[in-house]
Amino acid sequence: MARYTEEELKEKVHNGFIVEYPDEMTEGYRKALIVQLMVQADTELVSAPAYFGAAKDAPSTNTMVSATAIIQDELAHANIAYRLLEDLGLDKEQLVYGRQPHEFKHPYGFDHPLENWAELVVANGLYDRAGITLLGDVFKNTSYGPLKRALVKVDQEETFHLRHGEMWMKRLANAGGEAREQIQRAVDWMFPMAVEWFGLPDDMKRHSGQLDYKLKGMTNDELRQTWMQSTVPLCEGLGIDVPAHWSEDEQKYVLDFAFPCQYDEDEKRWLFGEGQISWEAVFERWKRRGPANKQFIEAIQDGRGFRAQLAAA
């Protein structure tokens, strides 16, 4: 038998009680909890072959290094959240390797190839920036002790990635032609994709009760905000323009396109100009996964074999 009702732990977490055992957790918590935890691994774990794909890309060997330590970053971060759900009762080898590629909880924006080094460090830029809203909040506002204390670390590392697309947005940007042409590009079609990445607005959001359990502690619209109030400001301060405005009358950051809207994930362009579309027909979207899912996948999966033959050998 439960130790608290649903409502009695609501009251507890939001009284400042942190869950440390399964056997604290009502049933309820327990599902929003694997929820969070299961995109928190998946993208993690998914962000590691996109990466790698650009990462071949890097002007310099201490480039390379620096791309290589970024995907060993998030595929250790994959792992420390894989390893949460164990403890939730999960299987971490079912998890990786017995799922088909689109039962993976990641954002759409990772099933498409980063085709250059532009990419890859406009995606550390801003998709980077959105992990960290994320996962900033959580460890600000989670009642859950090992997530907490497992984000330390993730947090940094996660800081240092950003810190990394930064710097070379700003180098690439600075550097004019065509390497200023590609950042441009690059931001075009990420950032809407990371304004989607935030998920259903406030007014339409679905219960998930992770605000309940206090899981985390900021809504979609407050996070979308928190991500634009740092990632258009660098934008526009680096000349590379985005598709967002700081509105005086509303006191907020506001987008320049109908919201969300048609893409084109074979010319990576988002078609503005066709209008808003239903989140009925952006969950569809994201139920058929990227270009680049099953590939993705499988070159995660493949390990396994890779695995059993050395344990044969």
Second form
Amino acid sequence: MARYTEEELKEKVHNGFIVEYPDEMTEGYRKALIVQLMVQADTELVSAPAYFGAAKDAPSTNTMVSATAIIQDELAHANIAYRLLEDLGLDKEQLVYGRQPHEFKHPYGFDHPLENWAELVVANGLYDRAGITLLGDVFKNTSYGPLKRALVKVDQEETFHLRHGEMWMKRLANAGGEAREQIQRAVDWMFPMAVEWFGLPDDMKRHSGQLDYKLKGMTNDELRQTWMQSTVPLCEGLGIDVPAHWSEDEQKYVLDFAFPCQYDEDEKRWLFGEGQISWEAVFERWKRRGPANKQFIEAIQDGRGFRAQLAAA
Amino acid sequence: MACATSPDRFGGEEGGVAVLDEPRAYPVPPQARTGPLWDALREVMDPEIPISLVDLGLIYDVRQDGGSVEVDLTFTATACPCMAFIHYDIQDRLQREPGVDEVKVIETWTPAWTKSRISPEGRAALKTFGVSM
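Let's see the other form, the form predicted together with the partner chain, since the form predicted on its own is already up.
Shown next: the complete complex, the earlier chain at its head.
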């Protein structure tokens, strides 16, 4: 018999109650928490092969060490989230090695190969910022104690990744020429990708329970605004164009393109000219997964063979 | 030229900043880390933990000759993931100081860094991030 009804638990967490143990959860709370942790874990995990592809393009040994340190952090963050899922009765081994590539729950943006150093640092500057925006909100608001404590380290390290992104975006943008063009091209496809990452607009939001259970504090649109509040000025300050601007009338950042819109995977280009598409079409694209989905998951799951060899040795 | 440890060296307008190639107390003792260049370096944070490079004890010496500045820098570990990062941050910050045209960062491994080089301020900061020394 559960200790609390769904309604009782929702009220308790909004009054400051911190959930520590599975037997304090309701079924609804547990399910919503699992979904949240799964997305968190899978996102951190899949960022590793995506980043690794571009880390090989690092301009020096020292800079490659920075990039691989970031990858190592991401893998550790994934481990933390999978470990928390184990407390909820899931099996880490199965989650990492037992799923098909399309079953992972990371954002569609991480299914795309990062092809050069500029793309890596823009991913640090834009995607890691999206990560901090989301996890920073979770850290501040979550009603789940073990996650809150784990995020102290995670958020600290994500800040390092973001600084890496900002510093290099600045360096390459200021260098001019091809370096600057590469930054612009990377921002062109990754900016809308990150905007989409925050999900459905609030007025269309399906009910997920994450706000009711205080697993997070901000809505999708609020999180999207928070992200744009720092991303847009950063890019503008570097003379890099972004398809969004501050609206005095609305007192918020608004997008300069029909949202959501179609994406050409082969060209790595958003088809702004073709206008707005439905969210159903976006969900279908997300479900099909992006071009590198299989390759990235296989790269991760290859580790199983290596581990078996180590165990046998 | 003044002896590195003499009060003149640190008493003038240059604070704890020596002239290039001057013999010096090494690393420059904490009480002598004064002057505009040291203050500027105090604004350069370690990329992983928000405490300054000076408080971490990573800056061993700063020398200026006209528009040229040399910084002796060490790291907490030989495989520090932030080496290039720290170089750039130092250069960017010092080049914003009036009269500084060129900044050369020299990596120094002797004497080795130990945690005893962290300043009391640095220790207090680390404590707030949950790192015990």
